[in-house]
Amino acid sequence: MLALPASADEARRSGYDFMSRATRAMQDEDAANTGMLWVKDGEALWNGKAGGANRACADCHGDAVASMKGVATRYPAFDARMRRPVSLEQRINLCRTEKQKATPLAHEGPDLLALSAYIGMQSRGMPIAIVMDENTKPFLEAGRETFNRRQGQLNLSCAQCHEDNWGRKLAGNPITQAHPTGYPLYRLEWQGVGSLQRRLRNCLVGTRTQAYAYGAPEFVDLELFLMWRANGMTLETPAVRP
């Protein structure tokens, strides 16, 4: 049985808890949450026909408010055909290529971010519920190893910041516990919506580490581990962060 790390007990805190009052207010009010613009775009994409099959997401899945409720809480999830976990973004692209006969959407492109934000919002307020079984365990352990491995020219691990020093400040910003409860989210620094993998790439660059490509297995495994650490915490998509 895998055990959650020491920081991931009842004292776990979302990144929301580390934000200023003004930033929390942006997230709390949909009319002020800029991430909702991407959600609206995602709704249009959900209902728009695409590809050689001339089908919309809604043609298979119906009303996302009902059919996608709880879906984002379970990703990354194991895919039997791929023989490994896939992220929510990868699942969207698998549906596009296989069901819609359309080209996959670009990672960090506006359409993929919009669709994942729209799907994610249908689970807002629900607990994260990553499944850990014999299929996912090897990949979760690979993500754990990446989280704890020192790397880059600064010889730092994710755990050194987000487990050993959370609550302190780095370059004037609070260090969170790295619970990915709100992705894709609107980041003030980016002036736009971004995925968890974009944030992970930022961290790797910050430690002067060669970043993995979007969708790389190493990123999906790390995402799986981080989401598992956050099991039971509330999904906030689309969150707002500094």
Second form
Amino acid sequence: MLALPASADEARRSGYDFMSRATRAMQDEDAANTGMLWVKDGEALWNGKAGGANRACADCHGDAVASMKGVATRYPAFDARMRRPVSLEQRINLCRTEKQKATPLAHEGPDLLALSAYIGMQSRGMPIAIVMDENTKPFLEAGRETFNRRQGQLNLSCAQCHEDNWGRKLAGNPITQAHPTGYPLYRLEWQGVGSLQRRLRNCLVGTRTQAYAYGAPEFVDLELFLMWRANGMTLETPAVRP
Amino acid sequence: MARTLITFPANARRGEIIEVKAIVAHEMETGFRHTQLGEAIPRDIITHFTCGYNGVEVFSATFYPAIAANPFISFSTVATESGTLSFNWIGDNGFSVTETAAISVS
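Got the form predicted alone; could you also share the form predicted together with the partner chain?
Now the full complex is given, and it begins with the chain already shown.
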């Protein structure tokens, strides 16, 4: 069973639509997109042998252009053994530890960002396609609950900014609809590539809320809800944001 | 790991103006920042970029602390003959990266 968000036919807008021409130009052309440095790193990692198994991702998965096409549109995805949805980063680390017999890559570290950017890039231009079924629904609903809950010292919910006030400005920055269409992405403010969870940390800290740890179940649930909310929108990885 | 991304047409007609784009991975630490403990973070930037075409310099640029991390540079040159474009970035703390790429002119 595949359910679409209620707002599927309303005009949803990517963060891209709110950007200046100069920032769009960076994303529009690979030769100008600094995020491509990470993609290139990811390709090298994909093909390099690692761990006790001394195997490369490519040894099992072959050419990522074919084998990873569309994969990032489905994540976070339900993992039967973990009995819960896992993010793409966690899925990569499952292969690192179980298939390569290597140590897991650090969240937000250069290697995990590079691999997820490289895998994400193989789905660029494809519609986001999160499945809502009996397995994922409870987690997705938990994410929705977080999205709508007022929290932090400023007592604000994500929805108050991103649903009630999108299109308006906050300290000069446009408030977007918070569709996670381009992660991992190159953010000018970061001067580097970061994951969706890093972006969410920024919004949590902005409302003076204690952020979850990277990879925490609450974060993955929120990620799952946001991706489902963006179902059908085009993946832009590696996007550029201000 | 990828340190550079360089883009220009591999084939060009003689006399054609070609656009060259180059990105290099670099933190571009300004020297104006401090750690949370108040210690100054020393400057670490790229200071100079040059592009040579068969050994002849066709473009150069001096960089300053206000330039963003992973600087992107774009310029044009005239395709004169087949050969090699070379790119060199130098900076603080002995930073030096050189890349070369072939161009075929007919």
